[in-house]
Amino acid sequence: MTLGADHDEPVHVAVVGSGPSGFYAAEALLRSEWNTRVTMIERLPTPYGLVRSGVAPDHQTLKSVILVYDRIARSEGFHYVGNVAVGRDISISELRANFHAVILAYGAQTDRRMGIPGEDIAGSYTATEFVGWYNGHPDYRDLDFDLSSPVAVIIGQGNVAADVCRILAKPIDDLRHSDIADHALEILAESKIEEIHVVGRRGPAQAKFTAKELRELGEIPNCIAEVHPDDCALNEASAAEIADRANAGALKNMKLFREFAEHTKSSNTGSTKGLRRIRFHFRLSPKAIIGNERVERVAFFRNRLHGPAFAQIAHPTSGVEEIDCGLVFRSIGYRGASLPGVPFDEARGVIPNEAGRVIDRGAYAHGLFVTGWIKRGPQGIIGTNRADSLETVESLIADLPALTRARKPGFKGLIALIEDRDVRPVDLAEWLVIDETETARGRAKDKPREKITRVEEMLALLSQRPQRPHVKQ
């Protein structure tokens, strides 16, 4: 029997990871024309992904999507199971067997590494770690930032690499009303940086900041934003990419960048004291992280730009620069990771696919499907992750039929499985009561919200409501 868009019979899907590809996805399938069942699986009790984590605690706007998120997860035939970690719980076979299609959408969640010698020597961060910790992430809510150096140098220079940056050099009380965890806020509160080095192994022209938050570098109170003025000529390939018109931001950046040489300008003859610098640097690739037990130094190898527009690449010269600092940020990418019994692209980071169908072996992997940047790499921003998770959409309705030729458990499978395992489950209206709990205690700070860092905390919170999620009729 084939189910049909028009059988009393549920067509039952499971989206492994909760961020904004995964709610998409959730909610194409649920407005789709198929009775659809969405069962949505969550490594932490809390949903969201990167919006709850991700985003900057100053950046309270973009957390506003969380609220379309929020309406999907209560639609009818939405299913809530957080605290289920898939290929530590419960396996990719055991929810293939469950369910008639499964996508997974759980993002990039480690660090592209630069294989240079100090990599990991203490005081070298990647910024994944760090943003994690200031925003209450429990995989980093231990971790030890010593702010103590008066230098730190970030390498990488797009929008993740400026959040680090504005972070670490806002007046502490521009974040005290954020949302930002209070374990942060006390380590940045003694904070002694003063100067913030920005480095990219490219050319200010390719520089991946989007104007906006470039131009928020520029305004941070007690903070001055410099560019030597000489970084900022042009060679003729970069003159061309700014000049077309479709790239837009890199004009943009381009003009900030020439402002803030005037700063540099003006700053060689103006007092300064009592402000912090961020400086940024261009066209220095990473060599080594120096230091005998924690960073001292960062060496650089000069660069030079060849090839054409919009495909310039930068070879390393002969030429070395130091920057002396006790701390180093590294933020140049996110990378995806593979999952147990899934193939994966080691090259790319992400699992391969051909409009969101997985491939394995060179065939369609059969049911299993991919969103989000595990499905395309770490790029894009929130928006862009609707057009994405449609795609996929599509392409596992276009399957159905081959896909529901016999009736799968769904939901109620999946609990079956982990009930009589070390697995405490916890569901919407739980997730509910956390995120209660957190707004309440923010009010009682003036922040949106104080996170529960932990999931042991949360877990105490939850442990008087029953340990099994509700079963949906």
Ligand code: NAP
The other form holds:
Amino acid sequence: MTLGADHDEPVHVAVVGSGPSGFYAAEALLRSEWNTRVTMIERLPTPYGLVRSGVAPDHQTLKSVILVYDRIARSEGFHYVGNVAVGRDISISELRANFHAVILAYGAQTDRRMGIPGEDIAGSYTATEFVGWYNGHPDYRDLDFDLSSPVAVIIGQGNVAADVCRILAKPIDDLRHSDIADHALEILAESKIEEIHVVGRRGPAQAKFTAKELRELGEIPNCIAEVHPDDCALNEASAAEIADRANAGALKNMKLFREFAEHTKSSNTGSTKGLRRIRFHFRLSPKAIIGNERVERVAFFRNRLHGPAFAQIAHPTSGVEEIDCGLVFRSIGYRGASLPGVPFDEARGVIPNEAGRVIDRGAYAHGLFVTGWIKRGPQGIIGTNRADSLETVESLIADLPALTRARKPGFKGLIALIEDRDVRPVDLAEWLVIDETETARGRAKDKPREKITRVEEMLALLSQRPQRPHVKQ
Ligand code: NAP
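Hand over the structure of the form predicted together with this ligand; the form predicted alone is what we had up.
Now the complete complex, all chains and molecules, led by this one.
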């Protein structure tokens, strides 16, 4: 027996994770010729992954993509199962037994480590922690950020570093009407930070900021963005990189850095009292974070760039530079985590795959697929996940004739399995109750929403409702 487009019997696919890549995979499956049912399983009660808890609160237009995901979630054949963690509440082998195919779309939740002394000293935080905290992610809600020092250092020059920098540098009134969590707003309102040093290990031509994000850092009210004019000098390979038409973003960044260098010259002569400063540094690799009980300074190796254009690597010289500071944010990229029962490439922090088909010891893992950051690594913007998920779903559809030889229970099987476990699944209607409560709370404060930041509070809100998700088929 093979099920599919010409059969009433549906094909059941589980999608693990409810961020952009999961939703784009669900959309592609539901639009396919096959009679598909998609069950999306999410660890938190709330969906949308990094769109909810990663995208910066002052970038609300980026969050409007949620409208697309909401439409997908309301489609015929879609089930949302929130507050169920795969690997804890249900295993991958149980999912594979209940669904014709499983797509892993659970992103990259941890951070790359720098592997230097003092990395975890008090006052040294990961960007992931800070971003999760100001965005009201339950895992980071109770972290304590001490912003009483006048100087902060951010290590890394990607868009996450730009987000962290902007949230630290913006006047508090510019954040009050965003969906930033109230607990973060309170602490940021008392921030004593005056200077933010944003440090890259390579040169300005290799900074990973997109020009839009970098430009914003130069447009923050009561804040001046600075670069030492000498830092804008480029070696031959870097000059070739920014001259390449395919690298227009780097050229735009260079123009912005040169403008910032002009500010720096004039700020050395004019009064900048009362302004916050963002200072970009280049060709510095972290050597150690130093302090007795908490961060007092960061030591960096001075680097020289070696290698051909587009493959330049930072090599430390014997020169060392130190920046005195009371706070450090490490923003050197996310890293995927492994899931029990699924092969994992430890070196790259991804699940090994070919066009989305998971590879286990040299062979395809029957019916197991992967998409998004846990497939390709933590790069790209939200839209990048669409093409990525289309590729994975194409592979899955091509394999369906072989995968659908037996009937599988899908969503019903999943619910039957977790019924006897200490698990409280949250369905789509229940998420909408949380959503409405958040937006109502936000309205009262002239914010798009006030997030509920504790899972227990979300579940308490739903406690009047029946505990079993509605089973539609
Ligand atoms: P990223 O863009 O990969 O930037 C990581 C930065 O850390 C780079 O400057 C990198 O330098 C540096 N780095 C890596 N390892 C290091 C080490 N051991 N020591 C010192 N520096 C090190 O990562 P991200 O900022 O976390 O962003 C992740 C993805 O999300 C990106 O694709 C980003 O564009 C996207 N994102 C987009 C937005 C937006 O569109 N608004 C917002 C946030 C994030 P090298 O270049 O030398 O490796």
